[in-house]
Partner chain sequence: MDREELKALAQVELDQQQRFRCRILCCMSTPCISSGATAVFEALQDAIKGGQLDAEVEAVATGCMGPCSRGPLVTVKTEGEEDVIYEHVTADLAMDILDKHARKASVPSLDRVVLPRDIPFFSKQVKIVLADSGVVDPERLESYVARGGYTALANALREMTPEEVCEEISKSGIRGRGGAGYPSGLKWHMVRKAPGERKYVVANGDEGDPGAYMDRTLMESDPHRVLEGMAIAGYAVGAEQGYVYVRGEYPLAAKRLEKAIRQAERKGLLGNRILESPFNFRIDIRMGAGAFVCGEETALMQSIMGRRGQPVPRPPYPAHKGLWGGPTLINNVETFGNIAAIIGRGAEWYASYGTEKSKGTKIFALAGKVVNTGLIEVPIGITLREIVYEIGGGIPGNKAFKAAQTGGPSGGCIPADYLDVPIDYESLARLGSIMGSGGLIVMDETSCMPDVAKFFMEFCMDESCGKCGPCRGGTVQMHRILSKITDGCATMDDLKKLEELCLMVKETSLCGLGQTSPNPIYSTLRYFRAEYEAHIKDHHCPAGVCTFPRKGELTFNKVA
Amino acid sequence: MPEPTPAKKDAAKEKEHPMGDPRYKGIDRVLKRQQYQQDALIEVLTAAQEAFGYLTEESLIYIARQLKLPFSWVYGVATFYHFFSLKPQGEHSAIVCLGTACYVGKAAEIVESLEREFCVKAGQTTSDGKLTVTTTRCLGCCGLAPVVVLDNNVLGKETPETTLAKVRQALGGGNGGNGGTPS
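Go ahead and give me the chain we just looked at alone, the form predicted together with its partner chain.
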(Lines of atoms letter the chains of each structure in order from A and count residues from 1; the text may use other names and numbers.)
(Lines give C-alpha, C1' and ligand atoms only; values in the text may rest on other atoms or scores of the structure.)
Protein backbone atom coordinates (compact mmCIF):
# COMPACT_ATOMS: atom_id res chain seq x y z
CA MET A 1 0.00 0.00 0.00
CA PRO A 2 1.69 3.19 -1.08
CA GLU A 3 1.44 5.47 1.93
CA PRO A 4 3.60 8.51 2.65
CA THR A 5 6.69 8.43 0.49
CA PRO A 6 9.85 8.95 2.49
CA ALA A 7 11.67 12.07 1.43
CA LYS A 8 14.52 11.56 -1.00
CA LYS A 9 17.86 12.39 0.52
CA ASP A 10 21.22 13.30 -0.87
CA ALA A 11 21.52 11.92 -4.42
CA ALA A 12 25.12 10.87 -4.05
CA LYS A 13 24.31 8.64 -1.16
CA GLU A 14 21.49 6.99 -3.05
CA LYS A 15 23.96 4.72 -4.72
CA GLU A 16 24.86 3.33 -1.35
CA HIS A 17 21.28 2.59 -0.50
CA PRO A 18 18.08 3.36 -2.31
CA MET A 19 16.76 4.99 0.88
CA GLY A 20 19.65 7.44 0.75
CA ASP A 21 21.05 6.44 4.09
CA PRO A 22 23.78 3.80 4.45
CA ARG A 23 22.36 2.78 7.80
CA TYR A 24 19.59 0.93 5.99
CA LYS A 25 22.19 -1.64 4.98
CA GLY A 26 22.06 -2.99 8.51
CA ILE A 27 18.34 -3.55 8.12
CA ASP A 28 18.83 -5.14 4.72
CA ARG A 29 21.33 -7.60 6.11
CA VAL A 30 18.81 -8.86 8.64
CA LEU A 31 16.04 -8.86 6.05
CA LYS A 32 18.12 -11.06 3.80
CA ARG A 33 19.23 -13.34 6.59
CA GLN A 34 15.59 -13.78 7.59
CA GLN A 35 14.61 -14.26 3.94
CA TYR A 36 12.09 -11.43 4.10
CA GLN A 37 9.83 -13.52 6.30
CA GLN A 38 7.07 -11.56 7.95
CA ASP A 39 7.61 -13.56 11.12
CA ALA A 40 10.98 -11.91 11.53
CA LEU A 41 9.45 -8.47 12.10
CA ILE A 42 10.82 -8.15 15.64
CA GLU A 43 14.33 -9.08 14.53
CA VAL A 44 14.17 -6.53 11.73
CA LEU A 45 12.86 -3.83 14.06
CA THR A 46 15.71 -4.61 16.45
CA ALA A 47 18.17 -4.14 13.61
CA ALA A 48 16.56 -0.83 12.69
CA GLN A 49 16.76 0.39 16.26
CA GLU A 50 20.42 -0.58 16.37
CA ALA A 51 21.06 1.23 13.10
CA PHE A 52 19.25 4.46 13.92
CA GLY A 53 19.23 4.52 17.71
CA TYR A 54 15.45 4.56 17.57
CA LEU A 55 12.71 3.60 15.15
CA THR A 56 12.27 6.46 12.74
CA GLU A 57 8.96 6.67 10.93
CA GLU A 58 10.82 6.31 7.68
CA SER A 59 12.46 3.10 8.80
CA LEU A 60 9.11 1.68 9.92
CA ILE A 61 7.64 2.45 6.52
CA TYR A 62 10.65 0.86 4.86
CA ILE A 63 10.32 -2.30 6.95
CA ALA A 64 6.59 -2.54 6.30
CA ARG A 65 7.24 -2.30 2.57
CA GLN A 66 10.04 -4.83 2.58
CA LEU A 67 8.10 -7.37 4.61
CA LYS A 68 4.87 -6.52 2.78
CA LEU A 69 3.04 -5.86 6.03
CA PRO A 70 0.42 -3.21 6.71
CA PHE A 71 1.73 -0.04 8.33
CA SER A 72 -0.61 -0.33 11.28
CA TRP A 73 0.65 -3.86 11.95
CA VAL A 74 4.28 -2.77 12.04
CA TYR A 75 3.47 0.24 14.18
CA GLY A 76 1.41 -1.91 16.54
CA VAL A 77 4.27 -4.34 17.07
CA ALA A 78 6.83 -1.55 17.44
CA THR A 79 4.81 0.08 20.20
CA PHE A 80 4.02 -3.14 22.03
CA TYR A 81 7.57 -3.91 23.10
CA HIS A 82 9.40 -1.72 25.59
CA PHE A 83 12.69 -2.17 23.82
CA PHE A 84 11.60 -0.16 20.85
CA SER A 85 11.62 3.57 21.05
CA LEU A 86 9.97 5.82 18.52
CA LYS A 87 11.72 8.88 19.87
CA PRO A 88 15.38 9.81 19.58
CA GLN A 89 17.40 8.83 22.61
CA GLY A 90 19.82 11.02 24.51
CA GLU A 91 23.55 10.98 23.99
CA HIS A 92 23.93 9.17 27.28
CA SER A 93 21.59 6.74 28.88
CA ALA A 94 21.05 5.87 32.51
CA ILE A 95 18.88 2.83 33.03
CA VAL A 96 17.84 2.15 36.59
CA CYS A 97 16.85 -1.42 37.34
CA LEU A 98 13.56 -1.67 39.20
CA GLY A 99 13.59 -5.41 39.72
CA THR A 100 12.52 -6.75 43.07
CA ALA A 101 15.97 -6.97 44.58
CA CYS A 102 16.73 -3.42 43.45
CA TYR A 103 13.36 -2.28 44.75
CA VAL A 104 14.16 -3.81 48.13
CA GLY A 105 17.48 -1.98 47.87
CA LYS A 106 15.58 1.31 47.34
CA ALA A 107 16.29 1.84 43.67
CA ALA A 108 13.27 4.14 43.51
CA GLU A 109 15.30 6.75 45.38
CA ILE A 110 17.93 6.61 42.65
CA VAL A 111 15.28 7.24 40.01
CA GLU A 112 13.90 10.16 42.01
CA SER A 113 17.31 11.71 42.45
CA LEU A 114 18.04 11.46 38.73
CA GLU A 115 14.64 12.91 37.88
CA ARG A 116 15.22 15.81 40.24
CA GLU A 117 18.77 16.52 39.22
CA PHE A 118 18.20 16.45 35.47
CA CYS A 119 14.57 17.64 35.37
CA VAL A 120 13.27 14.65 33.45
CA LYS A 121 10.76 11.96 34.14
CA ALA A 122 11.84 8.35 33.81
CA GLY A 123 11.42 7.38 30.18
CA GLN A 124 12.30 10.85 28.94
CA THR A 125 15.29 12.60 27.49
CA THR A 126 16.61 15.89 28.80
CA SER A 127 15.73 18.88 26.68
CA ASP A 128 19.34 19.29 25.57
CA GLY A 129 19.30 15.71 24.30
CA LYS A 130 22.20 14.74 26.54
CA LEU A 131 20.67 12.17 28.84
CA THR A 132 17.87 9.65 28.69
CA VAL A 133 16.71 8.26 32.02
CA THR A 134 14.82 5.01 31.84
CA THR A 135 13.89 2.18 34.14
CA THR A 136 13.92 -1.51 33.46
CA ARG A 137 12.52 -4.61 35.09
CA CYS A 138 15.41 -6.70 36.31
CA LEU A 139 18.68 -7.11 34.53
CA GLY A 140 19.37 -10.30 36.39
CA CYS A 141 22.19 -8.80 38.43
CA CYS A 142 20.28 -9.04 41.68
CA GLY A 143 23.41 -9.87 43.63
CA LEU A 144 24.61 -6.35 42.87
CA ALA A 145 21.35 -4.58 43.65
CA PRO A 146 20.57 -1.76 43.22
CA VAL A 147 21.87 -1.71 39.68
CA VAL A 148 22.20 1.15 37.21
CA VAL A 149 23.32 0.79 33.62
CA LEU A 150 25.13 3.91 32.51
CA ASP A 151 26.01 3.94 28.82
CA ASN A 152 26.04 0.14 28.71
CA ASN A 153 28.19 -0.22 31.81
CA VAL A 154 26.51 -2.10 34.60
CA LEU A 155 27.11 -0.37 37.93
CA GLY A 156 26.30 -2.32 41.07
CA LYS A 157 25.43 -1.47 44.67
CA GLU A 158 24.50 2.08 43.76
CA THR A 159 23.13 4.86 45.94
CA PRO A 160 21.53 8.10 44.75
CA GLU A 161 24.79 9.91 45.48
CA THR A 162 27.11 7.52 43.66
CA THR A 163 24.83 7.35 40.65
CA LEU A 164 24.47 11.10 40.42
CA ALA A 165 28.24 11.51 40.63
CA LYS A 166 28.83 8.98 37.88
CA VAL A 167 26.15 10.42 35.62
CA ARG A 168 27.51 13.92 36.09
CA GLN A 169 30.95 12.64 35.24
CA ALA A 170 29.68 10.92 32.11
CA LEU A 171 27.88 14.06 30.98
CA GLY A 172 30.84 16.25 31.73
CA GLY A 173 33.36 13.83 30.32
CA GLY A 174 32.36 14.17 26.69
CA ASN A 175 30.68 11.61 24.50
CA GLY A 176 30.48 7.88 24.90
CA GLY A 177 31.02 5.71 27.92
CA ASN A 178 33.70 6.04 30.52
CA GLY A 179 35.81 3.16 29.39
CA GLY A 180 34.37 0.63 31.75
CA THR A 181 33.70 -2.97 31.06
CA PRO A 182 31.14 -3.98 28.50
CA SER A 183 27.99 -5.58 29.78
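With the form predicted together with its partner chain in hand, show me what the form predicted alone looks like.
Chain only, nothing else included.
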Protein backbone atom coordinates (compact mmCIF):
# COMPACT_ATOMS: atom_id res chain seq x y z
CA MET A 1 0.00 0.00 0.00
CA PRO A 2 1.44 3.41 -0.92
CA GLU A 3 2.61 5.78 1.84
CA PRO A 4 0.31 8.79 2.41
CA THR A 5 1.67 12.02 1.04
CA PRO A 6 2.86 14.63 3.56
CA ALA A 7 -0.23 16.74 2.81
CA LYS A 8 -2.52 13.79 3.67
CA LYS A 9 -0.57 13.12 6.87
CA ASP A 10 -0.99 16.78 7.90
CA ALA A 11 -4.73 16.66 7.14
CA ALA A 12 -5.08 13.51 9.26
CA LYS A 13 -3.22 15.17 12.15
CA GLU A 14 -5.51 18.22 11.92
CA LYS A 15 -8.55 15.95 12.38
CA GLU A 16 -6.99 14.17 15.37
CA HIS A 17 -7.80 15.70 18.73
CA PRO A 18 -4.84 16.80 20.88
CA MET A 19 -5.98 14.35 23.56
CA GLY A 20 -5.69 11.54 20.98
CA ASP A 21 -9.34 10.55 21.31
CA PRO A 22 -12.00 11.85 18.90
CA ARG A 23 -14.65 11.73 21.66
CA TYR A 24 -13.17 14.94 23.03
CA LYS A 25 -14.43 16.79 19.95
CA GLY A 26 -18.00 16.67 21.32
CA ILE A 27 -16.78 18.12 24.60
CA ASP A 28 -14.94 20.84 22.69
CA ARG A 29 -18.13 21.75 20.80
CA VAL A 30 -19.98 22.27 24.10
CA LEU A 31 -17.07 24.25 25.55
CA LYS A 32 -16.99 26.49 22.48
CA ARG A 33 -20.78 26.93 22.40
CA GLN A 34 -20.70 27.90 26.10
CA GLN A 35 -17.70 30.18 25.47
CA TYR A 36 -15.62 28.33 28.05
CA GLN A 37 -17.75 29.80 30.84
CA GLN A 38 -17.17 28.13 34.19
CA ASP A 39 -20.90 28.04 34.94
CA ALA A 40 -21.31 25.60 32.02
CA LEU A 41 -19.53 22.88 34.02
CA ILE A 42 -22.56 20.61 34.40
CA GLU A 43 -23.37 20.80 30.69
CA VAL A 44 -19.74 20.01 29.81
CA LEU A 45 -19.66 17.10 32.27
CA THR A 46 -22.88 15.80 30.72
CA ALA A 47 -21.30 15.94 27.25
CA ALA A 48 -18.25 14.08 28.54
CA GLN A 49 -20.37 11.37 30.13
CA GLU A 50 -22.38 10.98 26.93
CA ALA A 51 -19.15 10.68 24.94
CA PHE A 52 -17.38 8.18 27.21
CA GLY A 53 -20.29 6.48 29.00
CA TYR A 54 -18.84 7.71 32.30
CA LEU A 55 -16.45 10.41 33.49
CA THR A 56 -12.85 9.32 33.14
CA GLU A 57 -10.18 10.95 35.26
CA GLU A 58 -8.55 12.23 32.07
CA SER A 59 -11.79 13.87 30.93
CA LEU A 60 -12.21 15.56 34.32
CA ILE A 61 -8.65 16.92 34.14
CA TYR A 62 -9.26 18.11 30.58
CA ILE A 63 -12.49 19.87 31.54
CA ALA A 64 -10.85 21.49 34.57
CA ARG A 65 -8.06 22.86 32.39
CA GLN A 66 -10.39 24.08 29.65
CA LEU A 67 -12.68 25.88 32.11
CA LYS A 68 -9.75 27.08 34.23
CA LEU A 69 -11.23 25.47 37.33
CA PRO A 70 -9.44 23.53 40.05
CA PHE A 71 -9.64 19.77 39.50
CA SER A 72 -11.07 19.43 43.03
CA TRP A 73 -14.03 21.62 42.02
CA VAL A 74 -14.77 19.61 38.88
CA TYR A 75 -14.38 16.33 40.77
CA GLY A 76 -16.62 17.63 43.57
CA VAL A 77 -19.42 18.49 41.15
CA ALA A 78 -19.03 15.16 39.34
CA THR A 79 -19.34 13.23 42.60
CA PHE A 80 -22.09 15.40 44.10
CA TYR A 81 -24.68 14.78 41.39
CA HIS A 82 -26.16 11.29 41.19
CA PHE A 83 -26.42 11.51 37.39
CA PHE A 84 -22.66 11.40 36.93
CA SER A 85 -20.62 8.21 37.19
CA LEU A 86 -16.87 7.78 37.57
CA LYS A 87 -17.05 4.08 36.70
CA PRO A 88 -18.15 2.33 33.51
CA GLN A 89 -21.85 1.50 33.57
CA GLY A 90 -23.57 -1.69 32.44
CA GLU A 91 -25.48 -2.08 29.19
CA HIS A 92 -28.64 -1.91 31.30
CA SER A 93 -29.35 0.09 34.44
CA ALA A 94 -31.80 -0.35 37.27
CA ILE A 95 -32.17 2.64 39.58
CA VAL A 96 -34.27 2.01 42.68
CA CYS A 97 -35.75 5.00 44.49
CA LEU A 98 -35.24 4.91 48.25
CA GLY A 99 -37.12 8.11 49.03
CA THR A 100 -39.59 8.00 51.92
CA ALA A 101 -42.66 6.88 49.95
CA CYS A 102 -40.69 4.23 48.05
CA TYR A 103 -38.89 3.04 51.16
CA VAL A 104 -42.20 2.62 52.99
CA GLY A 105 -43.39 0.73 49.89
CA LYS A 106 -40.55 -1.77 50.47
CA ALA A 107 -38.07 -0.49 47.88
CA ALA A 108 -35.26 -1.90 50.04
CA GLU A 109 -36.65 -5.38 49.33
CA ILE A 110 -36.43 -4.63 45.60
CA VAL A 111 -32.77 -3.69 46.02
CA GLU A 112 -32.08 -6.85 48.02
CA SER A 113 -33.77 -9.03 45.41
CA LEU A 114 -31.74 -7.45 42.58
CA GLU A 115 -28.52 -7.87 44.55
CA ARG A 116 -29.30 -11.50 45.29
CA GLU A 117 -30.54 -12.44 41.81
CA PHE A 118 -27.75 -10.74 39.84
CA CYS A 119 -24.89 -11.12 42.35
CA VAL A 120 -24.19 -7.39 42.42
CA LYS A 121 -24.25 -4.80 45.18
CA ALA A 122 -26.12 -1.52 44.74
CA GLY A 123 -23.77 1.00 43.18
CA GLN A 124 -21.93 -1.66 41.18
CA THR A 125 -22.03 -3.34 37.80
CA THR A 126 -22.10 -7.08 37.16
CA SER A 127 -18.72 -8.44 36.07
CA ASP A 128 -20.15 -9.22 32.62
CA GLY A 129 -21.01 -5.52 32.20
CA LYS A 130 -24.69 -6.24 31.55
CA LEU A 131 -26.38 -4.58 34.56
CA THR A 132 -25.69 -1.67 36.88
CA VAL A 133 -27.86 -1.46 40.00
CA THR A 134 -28.00 1.87 41.78
CA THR A 135 -30.19 3.64 44.31
CA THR A 136 -31.27 7.23 44.60
CA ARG A 137 -32.88 9.26 47.34
CA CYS A 138 -35.92 10.53 45.45
CA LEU A 139 -37.20 10.50 41.89
CA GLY A 140 -40.22 12.70 42.59
CA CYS A 141 -42.70 10.00 41.57
CA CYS A 142 -44.08 9.40 45.05
CA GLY A 143 -47.57 8.62 43.78
CA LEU A 144 -46.10 5.62 41.92
CA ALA A 145 -44.06 4.29 44.87
CA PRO A 146 -42.07 2.15 44.91
CA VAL A 147 -40.38 3.27 41.70
CA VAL A 148 -37.62 1.71 39.62
CA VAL A 149 -36.07 3.30 36.54
CA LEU A 150 -35.05 0.51 34.18
CA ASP A 151 -33.09 1.68 31.15
CA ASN A 152 -34.62 5.19 31.44
CA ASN A 153 -38.17 3.82 31.73
CA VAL A 154 -40.00 4.75 34.94
CA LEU A 155 -41.76 1.73 36.45
CA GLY A 156 -44.25 2.40 39.22
CA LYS A 157 -45.88 0.32 41.94
CA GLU A 158 -43.08 -2.23 41.68
CA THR A 159 -42.53 -5.33 43.77
CA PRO A 160 -39.38 -7.46 43.96
CA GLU A 161 -41.05 -10.04 41.70
CA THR A 162 -42.21 -7.59 39.00
CA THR A 163 -38.85 -5.81 39.00
CA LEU A 164 -36.90 -9.06 38.66
CA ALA A 165 -39.13 -10.17 35.79
CA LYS A 166 -38.66 -6.87 33.95
CA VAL A 167 -34.90 -6.83 34.49
CA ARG A 168 -34.62 -10.43 33.28
CA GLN A 169 -36.62 -9.49 30.20
CA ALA A 170 -34.39 -6.46 29.54
CA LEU A 171 -31.31 -8.67 29.84
CA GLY A 172 -32.80 -11.19 27.44
CA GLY A 173 -33.58 -13.94 29.91
CA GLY A 174 -31.31 -15.89 32.20
CA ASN A 175 -30.03 -14.37 35.40
CA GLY A 176 -27.83 -11.82 33.59
CA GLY A 177 -25.49 -11.98 36.53
CA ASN A 178 -21.86 -12.77 36.77
CA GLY A 179 -21.67 -16.30 38.02
CA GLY A 180 -22.27 -15.49 41.64
CA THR A 181 -19.36 -13.16 42.21
CA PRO A 182 -20.13 -9.56 43.19
CA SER A 183 -18.01 -7.05 41.31
